[in-house]
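Shown next as structure tokens: one chain only, the form predicted alone.
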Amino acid sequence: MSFQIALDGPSGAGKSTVAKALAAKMGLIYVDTGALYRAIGLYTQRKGVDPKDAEGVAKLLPEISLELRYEADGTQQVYLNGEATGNKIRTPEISMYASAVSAIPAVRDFLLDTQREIAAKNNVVMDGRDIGTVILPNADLKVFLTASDECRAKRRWLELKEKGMETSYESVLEDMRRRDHNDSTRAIAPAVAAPDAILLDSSDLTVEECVAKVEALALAKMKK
């Protein structure tokens, strides 16, 4: 039996950072589901297809091969048709593409089996927006990580600056609020907390404090 941790929440709440650190600390496999959607968004953008064109995006799926690999330094890399995507999938533009294509049922179906298969075979921490509600509805632990809009936007802005991507804080905040609205109101698998998820506000917490809180919750579940 595998142990599954579902870590959901809006963009900039710290999901990926916390999930990666938690996986390293507890010896779990980290599955970055958002990166998979971003890779599909990148391919859609390269093909010149409107990411809201469900039929057009669905036609691209047979051309797409995705693979999660772990590099020598332990970092996870998404390969799109054999190409390491790196920071190409982390730009604000691709974030919006990822948000749009993730609302398309065919895209979600395309990735669902892949994600569940990984979780069934390994002890995992999986982060995204509908892990606890759709992908792993029977996860052993569900946490919905959030933070204030301003806090999340500042984190994402600083992250982009560190990667050499120049943009304004105001535009990041605007993009984030637009993406939040799109993700939480979409008809298919909206980004909302599962009824049995534990809410954790990271606004005033360090990464280490967040990791410690989720780890304590996980260890308590493992003892039951």
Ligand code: DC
Contents of the next structure:
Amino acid sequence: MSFQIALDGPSGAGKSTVAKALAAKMGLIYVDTGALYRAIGLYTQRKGVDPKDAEGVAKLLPEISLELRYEADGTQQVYLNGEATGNKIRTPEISMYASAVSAIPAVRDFLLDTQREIAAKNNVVMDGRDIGTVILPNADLKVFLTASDECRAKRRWLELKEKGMETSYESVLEDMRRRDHNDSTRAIAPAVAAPDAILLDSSDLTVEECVAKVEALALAKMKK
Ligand code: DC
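Form predicted together with ligand DC, following the form predicted alone:
Then the entire complex follows, led off by the chain already shown.
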């Protein structure tokens, strides 16, 4: 049996940073499930299909093949029909596409098995929105990571700036709130904490403090 950590929460809460560090420390595979939705968003955008058009997007799915590969340093790369997606899936435009296509049931179905298969074969820390509620309901540990809106927007803005994508803090905050609203109010697999998830607010914590807290929780579960 594999050891599974479900790390859910809204964008900018620090999930990927914490998950990456935790994976390195504990020898787990880090799975960034948002990147899978982003890759479908990228394909939808390239095909000129409206990401809110459920039927139109569903028709594209048979044309899509996604593969997760890991580089030597543990970095995940999503391959879309054989092409490394890299930073192409990290733009604000593709964030909105990802959020829109992720509300489509056919898209979520399409990605369900991929995610479960990886978690069945590896010890994972899986970062997403519905990992603890839908994908891995029996995960060994479920953490729902949050932080204030302003704090999350500032982190996301700095991250985009570092990647050379110039935008204003205000527009990042506005996009984030719109995306949070879409993600948490959609009919299917809304981004909410599982009843048995442990809530962790990262607003006033350093990355190291967050990682230490999740690691302590994971070690306690491993001992059981
Ligand atoms: O974590 P992220 O920002 O890269 O995710 C991109 C979008 O994909 C986000 O708006 C919500 C959606 N998503 C989802 O619905 N379920 C997941 N498990 C991961 C992401």
